[in-house]
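Just the one chain here, laid out as structure tokens, in the form predicted on its own.
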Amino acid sequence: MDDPFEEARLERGYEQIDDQNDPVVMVLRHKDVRKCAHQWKTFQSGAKPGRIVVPSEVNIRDTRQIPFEVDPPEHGAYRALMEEWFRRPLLPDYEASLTDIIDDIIDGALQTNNLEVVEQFALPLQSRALTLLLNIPHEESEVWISWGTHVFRSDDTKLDASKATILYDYIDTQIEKAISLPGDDLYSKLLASDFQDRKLTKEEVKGVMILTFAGGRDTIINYVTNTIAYLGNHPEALQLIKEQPEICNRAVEELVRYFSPLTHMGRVVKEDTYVCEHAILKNTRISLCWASANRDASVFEHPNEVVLDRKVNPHVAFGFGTHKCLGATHARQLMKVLLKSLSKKVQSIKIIDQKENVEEWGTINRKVGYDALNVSFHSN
């Protein structure tokens, strides 16, 4: 995967994009992205509903995701609501459970000569293990499935309205079912949680639970798709996991730096200032590109190259400051779970064919994934 920034981060820093008429100025640098994200009194993110995210969102939602679109002192104390839960990945029965659900997804790609990768094994195994964070029964996994890979676009639309809607309106009808029946899952933890002297609104937990589904969705796929992809090209790499399985904690961060799943992030300007001496006018957009600042020579050794057993590691793949992703931990026990259970059961990926997702910011196509991966799993 190259890096398609690298011109424009050493020559000024930054790069500019319209997005649906309400332009960007991307920041680049992994110096500048890190001291932007700090700085939340002048890049908000408690903007409108949807704005800070690239492409915006504010067609297609008025519900504000929380705490992703909050900031201090509000944000931290809505996160501390839910520190704990998002903390439960790390439990051993938990991990036990993770580990049983890719097992069975591996163990079915075992028995097909030809997968398709997107939607036949990292679409189940993202819903499936989602159950887990929301502790909630395996099967309702297969109405979101149902959903496709994406819950906010069509095949030929980026911001499908409709498409959300199927979202929201299950949300809304889970939220009351666990009013009417309360029980040990994610919602009704919320709705019994106690914020600022009173009960948190159904709208406050449907815009968590809004996050919850969406933020982690096209990211988990395009790290597992591309974590195929990549051992499929790279069988050396997969027999290094295997011979070597301490450096399972190592790689998994290493192959979220280099595919960095989520590209960029954005921040509303709260008042007229600078970025890399580029002005920067209030009330318009910057983003924090992730993707970039982790292709940043400046900061990683050989940073176009995956060493698996990099040391040394300060990536922004979960963002970085105040708004860093709440649902790291689930994602990083998922990416090590896989690792392991692919080291242990699978001996070689060949590449059928595939389509490459390509995103275009401006002048610049950046690959974050594949539409489609087409392999075959060869056993130990």
Contents of the next structure:
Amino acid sequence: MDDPFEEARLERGYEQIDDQNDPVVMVLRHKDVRKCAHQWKTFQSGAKPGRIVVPSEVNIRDTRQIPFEVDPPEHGAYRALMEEWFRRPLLPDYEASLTDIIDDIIDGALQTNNLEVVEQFALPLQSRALTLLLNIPHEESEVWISWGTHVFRSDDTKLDASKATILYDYIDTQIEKAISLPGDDLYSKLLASDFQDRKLTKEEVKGVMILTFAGGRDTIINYVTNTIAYLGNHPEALQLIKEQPEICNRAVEELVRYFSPLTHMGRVVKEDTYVCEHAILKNTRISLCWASANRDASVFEHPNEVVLDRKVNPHVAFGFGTHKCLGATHARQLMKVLLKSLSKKVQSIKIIDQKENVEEWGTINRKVGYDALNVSFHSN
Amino acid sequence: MVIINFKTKDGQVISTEGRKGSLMELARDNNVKGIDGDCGGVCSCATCHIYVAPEDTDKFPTASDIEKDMLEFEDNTTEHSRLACQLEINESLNNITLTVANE
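Next block, the form predicted in complex with the partner chain, ref. the form predicted on its own:
Time for the whole complex; same chain goes first.
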């Protein structure tokens, strides 16, 4: 995968783009991205709901995503309610269940001669794994799979309000069910949580759940699909993981750096300031471009190569600072189990056909994944 | 076998024994509170922040620029801060006590 940000990153360190008449200055250099992420008082997340997302979702969403669209100190208070739950992927039982899910999907893939990875592999994998994070029956994933690959986006428009409504209505229904019949699931856990001497409201629970569904959907699908394509094009990588399974952790970090499934995330500027000697006005937007920072040659040797056992890898693919990804533990566990299971069960992957998913950011085109990827898996 | 003690934020001292690998792995495998090691040791997350006592500083190689850059943006950083994932177990560390920076 090319690095389409290199020229702008080296020349000026930023790129200006329009987004529904609410322009964004994309911050491109690794050091600047981390610095701006750290400066949460200047670069705010707690703006109008939907505004820090690029493309902006202000026209399709009123619910604030929590803790993602909240600034400290409330951000920390919300996050403290959820940290332990979102670290459950490290428990042995969780890993074992995840392994069963992924093994089953790989076994199914080995039975077909032409597998479309996005719809038939990555989406079911992401959806079934999400039932573990929510601690609900696996069968519920069939509903989410039926929504297709994009919760918010359809093929011809960047933002699709009707698809967003499907998710919001679904979450409203699940919250009402959990109120009527509390269980051991995430909805019930959140509804029972104490926050600043009161219970979380339904709107707050909805905000956490929208984030949990939306934040981990396209990102994991892109990661999984890119990984399958990479292993298909680089059989030596699969072989290396087979021979040296101990590199799995580093391989996960390196692949997520290289693919950077989320290109960037926005912030709203609280005061007139500068980024890369470029004036940034109050109430405009910047974005922290993880994908560009992760290819910064001043930090990463051979940034455009996959070095599966890269030892030092300060990537920002899961964000950086206060707002680093809450679902990263789940995502990392999923990625690790996927690599391990593939290396055990699959000898080679043949690419049959592909259609790239290319994002347009102003004049910059970035391949983020695939709209379709047809392959065949071959067993040991 | 080398004995390494971790003093956590709540004042507990956890004594561990290790032979090889990083101090982050040793702490994480012994469930030392405040050492998460989310990124597995590639210097991407700073969830293994520790303080090295001044008299023990020389027992470790100096921090790389990448480690220093990670610590620059970390809460509670002092001149004694290190990332445990970047520090390998060795014989000279026997009976050392390291302080965990975060809860």
